[in-house]
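One chain comes next, on its own, written out as structure tokens in the form predicted alone.
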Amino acid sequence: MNPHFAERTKSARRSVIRELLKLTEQPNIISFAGGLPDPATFPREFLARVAADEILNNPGKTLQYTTTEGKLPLREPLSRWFAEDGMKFPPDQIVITSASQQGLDLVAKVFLDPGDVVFVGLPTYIGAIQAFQAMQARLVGVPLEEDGMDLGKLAEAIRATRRAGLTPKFIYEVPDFQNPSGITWSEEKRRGLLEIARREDLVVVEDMPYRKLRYVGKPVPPLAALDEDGRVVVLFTFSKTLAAGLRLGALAGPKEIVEKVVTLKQATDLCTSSLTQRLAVRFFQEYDVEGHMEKICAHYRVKRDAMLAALERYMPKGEGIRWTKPEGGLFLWVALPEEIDTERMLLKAIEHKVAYVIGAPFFVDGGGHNTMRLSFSSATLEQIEEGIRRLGQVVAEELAAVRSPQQA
């Protein structure tokens, strides 16, 4: 059958992370691997009540097809929610998607021809890498600093791309509490990125799955709020703010881009689930959304603080060992000395009944072998304490093992 497969399937690979996560399913393992929201944050009783009401009493709107753009009663409150953050997207510039991953897929289909170039961070979200590579794009990685992308190297990468006769299309970033690094871009870096995009006539794709999950510090304006040229496309998901299993999100952007997205979405799924859209409509209409977000942030803030404190207690100290202190989101990022390979070390971690996500798959340049991502979202406080204690022991043992031959 192989000759019948499309070229894009021949280069497609399963997620290394998803395959490694199978190792973490063994009994009694404390896992900081999957970036799963805590089910305790899902408004279960509310969703159960309105789902039953919608199915029984509103089947024409709940169990029937709907428009490809999505239900207007959902796009309208989303437009207002975006406006609270300075983003001016009227309802006709918003498309309801099957979570933000479909948004990534649609952006890739709208913009990318084989060989086109996308600029991403080092590291960057693995789901975006997969979506762009599925369209046979070339991904060029640009190092991330503590406050965002190295803009000098971004400009250099764009020039090198054009000199090579390749076509750059867009810059992809997660400016708030990035997955996997947890960093937040400064306003200066955001404005600088938009200036480069304007000068080079590039689109900017701003993925904001975690923006509403801020625990400390002051919000920085979204790229879309600072954009004066209409070149920013926003991706949003309800997975972290309502419930991940609803698979509900949105794409917002300039009208001409949204029109292309709608056309391609029609060929993908006709429309996003009417049922989950109606649940989100009722969420905005009847639920204390602001209070809900405050509770979620308070819930995760405690877990973030617990993991940071545990790392200070148990992680070995020394040159090359560092971790981020995210202001929000679900992840923090650990870098170890260059001689450590976190993929190899994962097997030892599994023996100690603790798991993490290796960093290398988040790098499109082959780097990141000495890094790992830790999620504090779904573990209990007791698991965070014990899991980080075990992980600190694993790191100490690995450091001793790789350094002992040099000291002998």
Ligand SMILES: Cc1ncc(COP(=O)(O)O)c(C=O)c1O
Given for the second form:
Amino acid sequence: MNPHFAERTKSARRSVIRELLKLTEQPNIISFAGGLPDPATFPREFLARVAADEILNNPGKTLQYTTTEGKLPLREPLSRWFAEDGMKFPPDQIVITSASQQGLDLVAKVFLDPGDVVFVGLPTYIGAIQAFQAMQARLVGVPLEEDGMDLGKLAEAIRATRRAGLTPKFIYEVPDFQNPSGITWSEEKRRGLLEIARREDLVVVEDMPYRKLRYVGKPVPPLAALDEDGRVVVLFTFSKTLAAGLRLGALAGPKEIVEKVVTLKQATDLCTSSLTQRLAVRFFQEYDVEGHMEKICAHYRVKRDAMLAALERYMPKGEGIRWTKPEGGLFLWVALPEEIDTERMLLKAIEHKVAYVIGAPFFVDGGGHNTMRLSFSSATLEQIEEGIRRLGQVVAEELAAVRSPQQA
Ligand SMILES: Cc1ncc(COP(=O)(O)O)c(C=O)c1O
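Next, report the structure of the form predicted together with this ligand; the form predicted alone has already been given.
Then the entire complex follows, led off by the chain already shown.
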């Protein structure tokens, strides 16, 4: 049979990372590869209690369809939460989504025709790459510096896109503790990005799954709070702050964009789960939300500090070896000298019973072969210490091998 697949399936690839993760799931391997939040942070007892209560006593709201926009008693506290962070989105400019991955899929559907251009960081979140490529968009990568995108290169990339007769559509970024790099944009760069977006009349998609997970330093205003002419679309999720399995998040933005999103979401799933929305409503009504955020941040802060200290102790020092020091989120990013290929090195790492995620799939320009992502979220403090010790040894061996190949 010829299944006559659509064109878009031809460019869609399964995530290399998910394939490699299978390798790292062997017993005794200390894995910094997975990017999942630590289940210890999920408020299990609260969720179990309110789920039972909702199902038994509120079935009309919990077990029934709900509106495509999502429940108002959830959009209202979200709107207030956003406002505390300087983002002014009334409830009618918020649509509840099945977490932020659905938000990415919906912005892709709303904005992208085949061949349209999206500007993304080098590196960038793989799920975004997949969502945009599924709409047959072209992704143009712009290097990330320590404080955000290289804005000169972004402006040049937009000009080059227009010169080539292509249509630029939006800029996608994760300005707080980015997945994968851990980088946070400075306020200056955020303002600069908005200036470029205004000049070029482009939408900005601000994905903020980690924004609430800040462990050190002062928050920088979100792009949406600095936006003066309504061109920022925010993707929010409860995955890292409540529970990833709820598959619950929100998209907020200018009214005309939100309306289009709602129309396309109808075709996707009619509505996001009523049950999980009710759990989040109760979370805002009854839980000590701020106390919970502080607890999660304290939980991850210790792990982040442990990983940074272990890297300092065990990573070989020298030119070309550096790592980011994220102020929040779940990841840090290691760059090794050019002659190292982290995909090749992964086999050696697995022999040493430690695993990471290779950097290359996060680069839409084919670069990043010498980089890797480390997640500190799920490992214990002992595993972090021992795992980074093993990784330091792997890197030292690999460096020795590539620098004197005859002895390898
Ligand atoms: C930057 C970024 N965006 C979106 C997502 C999707 O998460 P979810 O769909 O659980 O909200 C992730 C998940 O890791 C992410 O890192």
